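Let's start with one chain on its own, the form predicted alone, as structure tokens.
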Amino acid sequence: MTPLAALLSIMFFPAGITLILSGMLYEWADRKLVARFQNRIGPRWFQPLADTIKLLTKEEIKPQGLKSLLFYGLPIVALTGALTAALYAPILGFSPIYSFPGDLIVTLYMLSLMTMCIGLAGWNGSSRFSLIGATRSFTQLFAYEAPFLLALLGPAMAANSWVIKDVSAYAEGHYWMILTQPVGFVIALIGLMGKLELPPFDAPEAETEIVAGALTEYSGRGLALFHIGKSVELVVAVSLVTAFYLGGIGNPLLFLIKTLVIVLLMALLQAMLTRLRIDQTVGLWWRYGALLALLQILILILLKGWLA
């Protein structure tokens, strides 16, 4: 490949912009869906994108006495971590980029720079409603990272590998892990909620309580990357969701119709729910979603060593 072929994958295809945009259509149809469920007309299909030219282009104000490192640094790590993910996930329904033993794992911890810099970003702030979004999402990280991991290892178990293109393969050539491992693929819906911080579980960034949360002292350029970061996080984690547990990539088409049936379902579910208070969403989940997924684990390390 040539230097101007290399830039130009990384800038447009497939990653970079066209990942981004991608991103921003999978948020629209997201905001589309939940707005239909509850008889409103919703956004326009370039609203996503006027949103982030519109904060890229306002003055990003610095409050005085945050750390400037921290401040500035913070939104383009966040940003960076989704989009390194997305070099070993089946975007857009492609064989990943890169490929590597357990690169499961990393792009597991990559999804999860995401709520780290939201949390240093609100304890960097010297609004008590950053510090409070700051503790809500730290405390929210710990219950939902858990167990999302956990449903995602129960069909590398199956597959024998922790590359994350091995199991998609196992997936699309032997059966849809929804139908062997139904509590998982819950499991893996819930807590990619949980992750987006997506209603009910958004007492992180209520706006009815701590206005934008760890956000409230962001602006411009900086908000913008965290929208950006999340947009991508978003696209990655349904495509890592519908590749383990939908039948693996196989048609690209397909596995677009397969993604957009994830997002149809956390709509319906932000439609039906009402916000869950912290210690709700902290209590339940973390003690009921961790020892399900620990219970189907087990069940299949027996069933593997039953049937071996």
The other form holds:
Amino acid sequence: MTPLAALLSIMFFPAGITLILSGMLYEWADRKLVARFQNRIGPRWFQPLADTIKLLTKEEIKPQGLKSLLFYGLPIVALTGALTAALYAPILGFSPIYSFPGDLIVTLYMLSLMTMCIGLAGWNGSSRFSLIGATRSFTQLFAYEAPFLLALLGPAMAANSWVIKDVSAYAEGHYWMILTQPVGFVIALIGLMGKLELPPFDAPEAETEIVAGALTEYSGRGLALFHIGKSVELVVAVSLVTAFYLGGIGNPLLFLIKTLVIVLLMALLQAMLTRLRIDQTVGLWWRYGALLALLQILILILLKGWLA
Amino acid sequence: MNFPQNYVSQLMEKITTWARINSPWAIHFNSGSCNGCDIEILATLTPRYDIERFGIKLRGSPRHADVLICTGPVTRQARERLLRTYEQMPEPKFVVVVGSCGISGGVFQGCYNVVGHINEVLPVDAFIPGCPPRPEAIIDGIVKLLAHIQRGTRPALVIKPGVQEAA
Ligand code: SF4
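Having seen the form predicted alone, the form predicted in complex with the partner chain:
Every chain and every other molecule in the complex is listed next, the one we just looked at coming first.
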């Protein structure tokens, strides 16, 4: 790494601010695109920023009968998890600043930490809505986690490495893996939406049924931290899928365009599909998602054995 | 010595107000209306009027909301729930009344089961008249409320006493 690149990556990543701001911009792109698909004008570009600042300056109410440590601690842990995951991911087309053997697995679990925290936050609540939301969050976690992992495992196996950097370098030097492993790409994309609890997988926070799911009792700062964590998670996960399936890191501008294409696809799916029931979500993942991902990995193993 | 600190706090104040008027999240409560006003509020949320362009979002939970949109007169049964919903909202919070019933009791004035208009129970920041008001009127009312917040003027937080409990 040249000194300039090192300086840039330190300025851009651990500082977190750029990361959070880019997360907000992605969130805005997503909301705006959904609005355009619904023939609306949509939010202004600073909307997520205004939402976050407003939430941060609002009063935070702690309902009676909750464990304070969990109530105040969980949002912080969730955000920390998302920001830590960002250290190992190729954000905005810059190569990840840290990497060690096996960082792919660590990153994926850091991303799941967010869902765990939301689930626990709901579990800690005294309201029945947050309890139902928490149950649904955990159920959905068990549904999409394995297929999503398997979908990202495909490129890792093709590249023979558990390091995000190596996999994206491999992806850069070969055919785009969306062509060689199309099933994996679809599963990764849909898994991404499940991870972020976007429609049609928004049963855990279905506002028409269970108020606001696990975060019903959160107000002000806690809610803001969860929101920031979610938008950071969006950036990290989108970057990972792009780097793995759409031809590696390449140059930052091209990378940005590719990530926006993924956001566009996600917005299209969000605008098109309606919410699935939680049992339909689980059925979808375990009946089709996991099996297809396993099948693809089997084919990959056989092909590798045959070619070697 | 004091000057920079003042300056910083003024700046913070400005940023806070800016964020507040650009992202009012609303919650909708019907305390006994005939549903006419509620339907107009729902019409306001449709893509045709698209209030997300002002940053207005309808939230399910009062804990997430800034603006309480009330419709209808307050019935004896709904009074407790209305107050509770209001108290569950974190500060700063604003109340908007939609429809003539919420302003004066309207056609339900003097009913045996009605406490009265909303301002007898909650401190109201904006009234939107009409029976029911059109979506444009509702948007106009909300925008006026936002201007009100920007100027930093609010009615005093006094809950009016003298709500009659006996029949
Ligand atoms: S103002 Fe008119 S439409 Fe609204 S609740 Fe009263 S009677 Fe119904």
